[in-house]
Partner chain sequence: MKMNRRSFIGTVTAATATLSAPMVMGSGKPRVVIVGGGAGGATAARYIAKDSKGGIEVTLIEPSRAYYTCFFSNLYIGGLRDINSISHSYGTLATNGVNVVHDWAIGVDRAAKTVSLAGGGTVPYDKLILSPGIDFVEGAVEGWDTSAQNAMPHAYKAGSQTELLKAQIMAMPQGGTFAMVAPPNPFRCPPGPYERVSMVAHLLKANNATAKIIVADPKPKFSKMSLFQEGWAEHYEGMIDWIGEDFGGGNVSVDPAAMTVTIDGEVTKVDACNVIPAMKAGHIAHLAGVTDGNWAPVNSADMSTKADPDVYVLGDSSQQGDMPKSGFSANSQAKVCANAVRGALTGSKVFPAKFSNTCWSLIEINDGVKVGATYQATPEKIAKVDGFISKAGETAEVRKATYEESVGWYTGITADMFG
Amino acid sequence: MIFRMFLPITFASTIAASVVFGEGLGDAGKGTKIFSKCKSCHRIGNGAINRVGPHLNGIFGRKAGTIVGFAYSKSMVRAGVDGLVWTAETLDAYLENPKSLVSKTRMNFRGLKNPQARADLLAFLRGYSDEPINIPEAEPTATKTDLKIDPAILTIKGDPEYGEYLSGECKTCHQSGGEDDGIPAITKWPEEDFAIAMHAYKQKLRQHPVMQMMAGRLSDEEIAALAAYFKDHE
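Atomic structure of the above chain by itself (the form predicted alone):
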């Protein structure tokens, strides 16, 4: 896994880099306009500081939840500890549905559903990270596959009794009463959010090797059953 330090870049180099990056991911010029949706919470560029959300300079290659002095949610900090690094792949999944990667993120954004719009926004953001000329060929910004779930999977009606039967392994780590004592609670989740999170582990977008292994063993029906059980579990 590659970690890179943020290197300050000039406005001119940002424009040049954005043109190069636009060829590999999206249109940075269009991304500038899309970023207007983000400005109420985030700043980027020379002198950018944290506001409601953290500044976005150097976002590519940065470990989640690590800007010193910003009050992240426990879930975001934990995601970083578990290995979440912001790449084109993980940022794309996060922008599409923030809860697909960080279940209790404080980011009050319902998601950017248009894949081209996300690509354009990422092209714009990439210009403010270090060594933008090295993309998309070089890690950590190589584009892989984003989170893809057949909508029909999210309509599967889970059997809560079967989910209770399956839940034994979950409860070896997650507290059945819903307490969050170092390990996130999984009770009272909306069924769709639970299913999306589990499929993100299956596709190795959410970074936790044990959860990736556990989710990889489950069928779509079993995930739906667990979602149905934990939704109403006290």
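Alternate state requested, the form predicted in complex with the partner chain (shown: the form predicted alone):
Keep in mind that what follows is only the chain, not its partners or any molecules around it.
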């Protein structure tokens, strides 16, 4: 059976680094093959148990980090507490770059950069969720879209001097030495991951209210400046 879905356009268009989706539909059949990348750690289907990663039955609509008996990272539990729920949007972001959505996730997986592969995989995963929520179904009139995404936001060259000034606001809470003590460390992140994470707060995809507020008023240039500064910060 082939399951068809639409990509989460709003999210992808502003956050994802990818450029153009020729095909907006996910194919669960193809997703089965892609799931082989996950199999070493995750089980899915009848009687699936937790392995290195938690089982993925019923993942859609589930709060992050909530399978009882699985030892999640503090970051993942925290993300769930802050309100992260697995939907097409959030799963797409997590699978594209796990650490940009959940900073210190234990999931040792580099991410699936290909948006079509993610769409196919999501279609596959969704088949194992009883109550799939939040998945935009294909409008009958919109079976195919050529979506142009402006990658410019992520290519802005940040001014590290401006970033250093702006970072003063971050350092009231985030320790500049990079210690992680109740509040996560933010130093030495790859620039793009940093920018994506900040844009995810700005779009209210990442949940934390303080961070949504702080990121909410940063311009694209300012986010780039911070990313440029923290990348090298000792």
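Rigid core here is just the name for the largest C-alpha set that superposes within 1.5 Å across the two forms. None of these values were measured; they are calculated from a predicted model. Residue numbers count along the first chain shown, from 1.
Core-superposed comparison between these two forms: the C-alpha position of Phe60 differs by less than 2 Å. With the core held fixed between these two forms, Ala195 has its Cα displaced by at least 2 Å. In the core-superposed comparison between these two forms, Gly168 has its Cα shifted by at least 2 Å. Shown is the Cα shift of Asp159 between these two forms after rigid core superposition, which amounts to 5.5 Å.
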